[in-house]
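Here you get one chain, nothing else, as C-alpha cells; it is the form predicted on its own.
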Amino acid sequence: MTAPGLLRALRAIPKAELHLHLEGSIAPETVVRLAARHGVAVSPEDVAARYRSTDFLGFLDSYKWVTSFLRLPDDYRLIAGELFRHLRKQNVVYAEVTLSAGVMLRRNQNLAENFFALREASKEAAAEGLRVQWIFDTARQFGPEAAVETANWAARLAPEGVVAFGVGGDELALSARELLPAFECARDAGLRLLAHAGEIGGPEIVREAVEVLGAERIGHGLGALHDPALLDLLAERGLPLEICPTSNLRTGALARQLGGEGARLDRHPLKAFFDRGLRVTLSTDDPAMFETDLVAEYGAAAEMGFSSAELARLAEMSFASAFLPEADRESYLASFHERAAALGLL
C-alpha cells in the first residue's frame, strides 16, 4: 500500500480513542473566545506560545493556564462540541474522554452543572455516530483528600456516563499508598480504574499503579522500558499501556526516559512494546496543545516501522481495551474487522 493510500485507509477505519483530555483539546482560536467571555484579552500568538512547552512542568503550567478560562457550563459545552466534531471527522466512533474533575472542585465550580452540559453534548454526538464515556481525573499534587472527593463525585455521576476514575498530574508528587483510599472508593462504586504512571517517572511508579492501586490501564507507561520483569508482567496480564507519542515528545517525557537530549519519535519505545507482546493503544492525550490528531498518531506509528497489518492491530487493541460491556466491545470489533479488511489493512 502506498503512503497516501495507507493514510486514507487509516482515516477511514473506525477508531477508538482512550487517552484524551477534554481540556487539552481546546483549539487556540477557542481559547481566545473563552478568554474574551471572561474579560481577558488573549491573542492567538499568546496561546501558541503557551502551547509550546518544552518540559513536563511547563506543560502542567500551560494546562493550568488554559483551564482557567473554563468557568461555566456553557464553556464546557462549547469545547466538548468542538472536540466531538473533530473526532467524527477522523472517524472516531468511540471515545473515553478524561475530565479534570479535580480541577473543577479545586476552583469551587459546580461540577454537576458542568458535567450535565457535557452530557448533553455527548448525547448530540451519539446521534452523529460517536459514543462518549467519561473518566473523572484527579491530580496527584492536589493530595489524597482531593482524590477521594473526586472519586466520590465519579461514583455519584456514574449513572450519567462516568465509567472510570483516574489520576494524572505530577506523578512524583504523591505515593500510590496515599491514593489508595480514593481508588478503593471508586472500585467499591463499580468504576473502572486507571492511572498516569511512567510518563516521567520510573518503572516503580508503573508497578505501584498496577499492584497497589489496581489500575486496569496505564496512561503512558514509558518508564516500564527500564524494567524487563515489569514488561513481562504487563504482557502476561494483558494490561494496556495508553501510548501518546507526540505528547511524549512535546512534554519532554520521552527525552527524560531516554536519559537526555536527542529524543525523536523514531526512538519511542512503542514498537518495542508492541513487538514484545504488550497490549498498547494509540492516543493523542492533548491534541490541540500538541498540534496532532489520532490519524497523525497512526501516521507516526507507520514511520516507526509498523506495517499496515500492525497498524490495524493497534487500532483493534483500542477497542479491545475499552471500558465497555463485552457485547458492545464485540460489536465494535466486528465492525472494525469488516471495514479494515475492506480497506486492505487485514
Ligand code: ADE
Given for the second form:
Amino acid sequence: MTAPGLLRALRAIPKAELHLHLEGSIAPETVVRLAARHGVAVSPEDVAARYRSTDFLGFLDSYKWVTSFLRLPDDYRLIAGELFRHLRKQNVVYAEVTLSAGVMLRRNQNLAENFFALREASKEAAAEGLRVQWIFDTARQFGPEAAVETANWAARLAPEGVVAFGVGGDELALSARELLPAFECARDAGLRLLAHAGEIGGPEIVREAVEVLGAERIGHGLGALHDPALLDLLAERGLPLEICPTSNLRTGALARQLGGEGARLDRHPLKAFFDRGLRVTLSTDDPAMFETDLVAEYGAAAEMGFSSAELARLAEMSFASAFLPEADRESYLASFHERAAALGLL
Ligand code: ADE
Ligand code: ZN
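How about the form predicted together with the ligand, since we already have the form predicted on its own?
Following is the full complex, with the preceding chain placed first.
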C-alpha cells in the first residue's frame, strides 16, 4: 500500500481512543474564546506559547492554566461538542474520555452540574455514532484525600456513564500506598482502575500501579523498558500500556526515559513493546496541546516500522482493551475486522 493510501485507510477504519484528556483537547481559538467569556484577555500567541512547553512540569503547568478557563456547564458543553465532532471526523467510534474531576473539585466547582452538561454532549455524540464513556481522574500532587474525594464522585456518577477512576499528574509526587484508599473505594464501587505510571517515572512505579493499586491499564508505561521482568509480567497478564508517542516527545517524557538522549520517534519503545508481545494501545493524550490527532499517531506508528497488518492489530487492541461489557466489545471487534479486511489492512 502507498503511504497516502495507508493514511486514507487509517482514517477510514473504525477506531477506539482510550487515553484522551478532555481538557487537553481544546483548540487554541476555543481557549481564547473561553478566556474572554470569563473576562481574561488571552491571545492566540499566549496559547501557542503555553501549548509549546518542552518539559514535563512545564506541560503540567500549561494544563493547569488551560483548565482555569473551564468554570461553567456551558464551557464544558462547548469543549465536549468540539472534541466529539473532531473524533467523528477521524472515524473514532468509541472513546473513553478522561475528565480532570480532581481539578474541578480543587477549584470548588459544581462537579455534578458540569458533568451533566458533558453527559448531554456524549448522548448527542452517541446519536452520531460515537459512544463515549467517562473516566474521572485526580492528579497525584493533589494528595490522598483529594484522590478519595474524586473516587467517591466517580462512584456516585457511575450510573451516568463514569466507567473508571484514574490518576495522572506528577507521578513522583505521591506513592501507590498513599493512593490505595482511593483505588479501594473505586474498586468497591465497581469502577475500572487506571494509572498514569512510567511516563517520566521508573519501572517500580509501573509495578506498584499494577500490584498495589490493581490498575487494569497503564497510561504510558515507558519506564517498563528498563525492567525485562516487568515487561514479561505485563505480557503474561495482557495488561495494556496506553502509548501516546507525540505526547512523549512533547512533554520530554521520552527524553527523560532515554537518559536525556535526543528523543525521536525512532527511539520510542512502542515497536519493541509490540514485538515482545505486550498489549499496547495508541492514543493522543492531549491532542490540541500536542498538535496531533489519532490518525497522525497511527501515521507515527507506521514511521516506527509497523506494517499495515500490524497497524490494524494495534487498532484492534484498543477495542480489545476497552472497558466495555464483553458483548459490546465483541461487536466492535467484529465490525472492525470486517472494515479492516475490506480496506486491505488485514
Ligand atoms: N494530565 C493530562 N495529560 C497528562 C499526562 N500526559 N501525564 C500526566 N497527567 C496528565
Ligand atoms: Zn494522560
